[in-house]
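As a starting point, one isolated chain is supplied in structure tokens, in the form predicted alone.
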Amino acid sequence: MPRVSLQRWMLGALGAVVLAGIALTWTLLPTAPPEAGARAQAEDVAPRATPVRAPAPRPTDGPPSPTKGAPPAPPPPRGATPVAINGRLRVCGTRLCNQAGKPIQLRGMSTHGIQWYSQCLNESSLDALAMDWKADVLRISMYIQEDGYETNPRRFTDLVHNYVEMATVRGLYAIVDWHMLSPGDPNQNLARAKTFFSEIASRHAGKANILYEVANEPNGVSWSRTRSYHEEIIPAIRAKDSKAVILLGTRAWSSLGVSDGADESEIIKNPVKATNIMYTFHFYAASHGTEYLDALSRAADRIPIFVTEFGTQSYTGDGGNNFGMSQRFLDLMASKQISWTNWNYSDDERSGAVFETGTCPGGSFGGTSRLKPAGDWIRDRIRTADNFPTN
């Protein structure tokens, strides 16, 4: 912040005599700029390394708030987003429809996580997504460990119902992501996952643009014991919501069992009994190659899929790009009309996060100035025009 002085105008003296004009100079200090803050690591698909945890994250108090002197910005056309056009949404076949029956492929960003990054989400950041990315997609991620829902349920619950209202504004879907890494067993947080989704579900549950995502990447368990836990939580969502879309993690890393030497077949061969779900599929190019993609390809044609997270580096998040793995998934995920959402919408100093260290909170994050690599690869794709057929 530039220095500012002020000046006093000369006083009045009595009578004839005037005093002399005193000069006061204020001056206000430049504002410290953020520190930097932890920079967790990636959760992605394996086969991976014991994970290296992060410094201790920067403190963030209370739902985000518009970034300070940002204009606001134009509002889409009356009619023109991604929900105005697809209304509520449903699985039909292997598909995801909108509400004229018709297969349709979404795309997007997922955050990282919130307990370190709310910084990199608001007004202005949100805008830049719907309206210069021209995202369909919003994905919050909330872990549950990690610092994150366990250590303040009410601050965590209510950061998510924020974010669902900012992307209900500007017209996006939204996946409530319950990111449970460690411990990989997702029945080890059933209680907490049935206390939040279903305060979740009763307030949101009469919008057309909620999506639930119940088990980001089980690991280390069973599809048996995986599938267990999706029967135990659909029926709390159901008590709230009967309509929205629910999207199940697979084992190992939600590599449809890949990572852990299986494949699609196992959740062939038991499905979760439920309506009205989809499956995740995460994917990281330069780690998972043919034998990865070869699997959602097979998996698509029989069981309702949606990659809610992949990168265009290796499962750590970093690394360099492998852009023409990445596009040979997009390409199939475009012809099957798989929905994704990239990971991730933040400015970690990883590969993996769009925007340059240091963007968030103030920006700027329209165009493609601040964007590393990955960001630029990844807005461009994101921006191709949609194909939302409604009759």
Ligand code: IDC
Given for the second form:
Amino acid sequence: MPRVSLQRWMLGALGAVVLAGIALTWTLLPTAPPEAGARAQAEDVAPRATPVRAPAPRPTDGPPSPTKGAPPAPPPPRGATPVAINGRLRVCGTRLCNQAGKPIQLRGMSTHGIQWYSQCLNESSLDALAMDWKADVLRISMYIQEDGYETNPRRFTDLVHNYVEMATVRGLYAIVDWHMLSPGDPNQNLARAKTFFSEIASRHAGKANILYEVANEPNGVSWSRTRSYHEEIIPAIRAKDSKAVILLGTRAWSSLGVSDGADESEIIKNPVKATNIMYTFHFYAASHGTEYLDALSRAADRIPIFVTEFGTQSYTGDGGNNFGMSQRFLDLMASKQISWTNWNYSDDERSGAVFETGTCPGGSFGGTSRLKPAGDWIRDRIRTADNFPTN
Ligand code: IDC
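To test you: the structure above is the form predicted alone. What is the structure of the form predicted in complex with this ligand?
Below: every chain and molecule of the assembly, starting with the one above.
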């Protein structure tokens, strides 16, 4: 269907729902605007303008069918978004560099599993992430098991395509996360991963904003088995996309081996044979203390690292926040320009889901009125100015 008539059709079909949504949003609006000027930051020299539109609510019973074509929101002004400023990324030594060859740090959010929390990923919530949170990057977490990809590869691949487009139109980098978790040996999902990433890479190779994360958290498996998976999946992606950065899971739930009593030295001794790659590190600050912090610090001086998942609470993604330890990790990551995405942008009942239960799909997503403590804390730390170097 041509884009214009598709949009007309959607407008007609959703008209009543949207009107109801606007009415609902109006009743739910806080009496004072959530921003109230207090958080306006003087150093924010490149605001991502475009006011947030009234959210279009979506059905809550499972992931929506992907919409083809551009979302109706007008794109943010060119030149002001993270992707417009930094362009295509590449690994430079142990760092992530922008199109000007300067090292940068990206900060943003990971989705929850898209099989469960697609209702938290709509035009309105992603507008808030891009423009109110001022995020640089969205990690799209697609589980393989647990009612994920394996149950309907076509549907989940299309969902991911759609989220990549939604990130792209907002000038956000998009990490496509192959969220393998159980079974912990990534080789067990290798055939599926090849099918999935070949299609994702062939569709999005022309985009400057795509990154591939090929194994969320290998566990119960050696580094050599993990490495051999990486050396199988990387060529499948490179056949379609020779340029994008590829992120590689590490042993023991992407702890660089620390959670198995090992450390980064096994990777340094036996690195993956490929270029333009980074290794991933995950931590949960109420569970993972200085041993993990020290390993991250040492590793970042030797190999490229991207922290694609972390929480301020325990490794269950729940419980009390340890903001003191979290801040130490954030300070380290700032000083070594280690990019990161926080777990997670949803309204799951756990403390690590940034929104209060019941926020999705209607919002309000901007401001702080619906944020849990972890959400309030991490939003502040994503909003600080990037000051990306351009020359
Ligand atoms: C958790 C989710 C929870 C889900 C569980 C099992 O919050 O709803 O039931 O996974 O799939 C990870 C994983 C990530 C976990 C998260 C918090 O990558 O999938 O999410 N975590 O436990 N590694 C360490 C922590």
